[in-house]
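The chain below stands alone, shown as structure tokens; this is the form predicted alone.
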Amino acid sequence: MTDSTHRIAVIPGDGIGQEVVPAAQRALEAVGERFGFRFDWTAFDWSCELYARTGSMTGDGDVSDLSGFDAIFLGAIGYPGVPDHVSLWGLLIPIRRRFIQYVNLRPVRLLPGVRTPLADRAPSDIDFVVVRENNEGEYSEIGGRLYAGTPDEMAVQQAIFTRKGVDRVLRYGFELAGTRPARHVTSATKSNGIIHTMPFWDERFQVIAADYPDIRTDQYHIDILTAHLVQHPDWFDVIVASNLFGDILSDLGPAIAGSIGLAPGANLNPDRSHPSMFEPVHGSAPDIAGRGVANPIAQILTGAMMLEQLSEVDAAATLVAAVERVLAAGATKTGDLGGAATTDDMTAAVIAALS
């Protein structure tokens, strides 16, 4: 038990983010009360709605305003009327890069009581983590367009892979695998078609793997890897991937685990020199926003990941166990799980399960 206060920057964002973030805050405060720590929340209204009013995702603010916090708790960004590249490059990517959050960590688990679309699969068959490189790779600003609006129009996009950037995310993946029972790392590549960056990735994977002789390794091209994830999810433990490939796998994984509404995520600064940002995998879901029916579990589990980063490990485990008890019982289910529970219903069930 601790006696501390964690200073958290809160960005509910858009759509259902404004519903699931307050729900998760209630669950976090409940587990904090049990373990003797508190939260000092500071809310930022950074969102597409703010962009529509001001022309900036942060209004008069700047991402550097987040530097003094212990962590950043984000809901979802994106809404109709604001192009996705505007919202992404106006907020999420600047935060990830300003605070050197070079690991995007997305655990994928088939939770008890949740149905997977895959036949004959149990929770023990789907339990892996996607470690996505989060600061460079295919998501680069280098490039541009020429001859816009003419028949000769062309677009150029450069992917940037540095030895420093590749090595550090690969090493993180191997270190993580060393803490897990399977002790297995899979590299996602496409070196048969992408002639420069992916062979470089493969070479660095082999170099880093040599430092971890007790960790089993595999390497698959991204196309067959996606097929294997569906057909053989039990093959995988830790998957390390570039920014683009990791992004894709991070959506495929939760889909086979039953619902993207259950999938947590984190943008980590592993050496803790800057705050990390915690956000669920799901988007802002404008089709159900404002109805109070969004599943808060992904945001709550994202909060549990934040607790781990804040060294509140026992509280994190307790919160995850409460979620598992609620899902296993099956009495409370939101629409994505085949039920009719509201956001508040699910949140209340999780808080009740803490005791």
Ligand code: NAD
Second form
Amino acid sequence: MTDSTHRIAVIPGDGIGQEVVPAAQRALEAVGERFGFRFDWTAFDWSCELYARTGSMTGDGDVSDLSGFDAIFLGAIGYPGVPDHVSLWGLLIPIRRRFIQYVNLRPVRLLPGVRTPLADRAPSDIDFVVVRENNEGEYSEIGGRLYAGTPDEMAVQQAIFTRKGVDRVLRYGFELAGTRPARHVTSATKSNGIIHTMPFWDERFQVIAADYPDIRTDQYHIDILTAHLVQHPDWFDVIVASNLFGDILSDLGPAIAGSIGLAPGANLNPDRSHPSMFEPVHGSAPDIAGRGVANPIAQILTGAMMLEQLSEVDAAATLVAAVERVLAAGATKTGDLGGAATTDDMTAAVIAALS
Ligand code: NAD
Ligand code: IPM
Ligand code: MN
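Target state, the form predicted in complex with the named molecule; input state, the form predicted alone:
Whole complex next, starting from this chain.
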């Protein structure tokens, strides 16, 4: 697509989100210039800082304000001073739900030039995608506390697994596997210990799998699955998982692929009835925030996923290739990759590698 303008809502959010989002915007602008399209960015200052001032993560606004945009580009939400459940349920999780972004897509690849902590593993061994259910499951507001502050205090948290919710994310995983050479789907379960929801998940996995006879399947309980990911990452292609299991696997994956600072993600509304939201897997990293040393590559690759969704497929591929060139050359490394480059150094290197 060329000669077009993409209208993007930008939420840098908290911590390093405020550093890596502008960096990635520069890289996106540069690739847009090359391919003849523009971005019309609308910035939202929704953050813990805004919460501290107004008592609301969105101030006078509301997540519905994002509904007219082509996509949402988000950094990270959450910062010490505001309880995480307040900030995340005040912004990130409502966006995922309001816009029915039921797939959280988190590709994991070991890129040439990046060191994996696993011995004797090459890029061809680590190339999988976590397809995480993003609207229900273990993340639910149903529950509560009784007898707070007394010895009888109790907390109940209700998990929700609907047939519609489970089927659509499983189906997305199978469709995705059909586009990949390995054509393989692994289901993350825990039906030995979780007696209702996980046997239901397994049952639906069997039903949906029957529609895709040419796709190989496996299923593992989440405990041994984490071990297999470390010992046999080459066994995995597409991993479908519930909200919580997918969350855990999508931090483990980038750890074996070298750094969470490289890991992109997309919250997809596959039927495109609402905008999708693009945010890296990592959070606001308060331990390094404000120093200009965060790795911007996760946010830049997240931008490439956004370009794909905007049908700028060639531009997306060019941006990914630029990142790969910089990593393979090895001259520019941020702290998480064992170097001393700054966020700006890394961004400049990627932009220079575009041509
Ligand atoms: P985190 O991902 O922010 O940080 C974990 C570790 O990874 C830290 O040591 C951090 O310095 C490092 N790291 C992360 N991104 C990096 C990058 N781009 N470059 C270099 N190093 C990087 O996870 P956390 O510490 O568990 O969470 C911090 C806050 O972020 C919490 O408030 C949490 O709730 C929130 N969070 C938000 C999101 C989101 O908005 N999508 C995701 C995860 C965590
Ligand atoms: C992620 C994050 C969020 C999640 C938190 C911050 C609520 O860990 O996007 O992976 O669990 O979905
Ligand atoms: Mn997470």
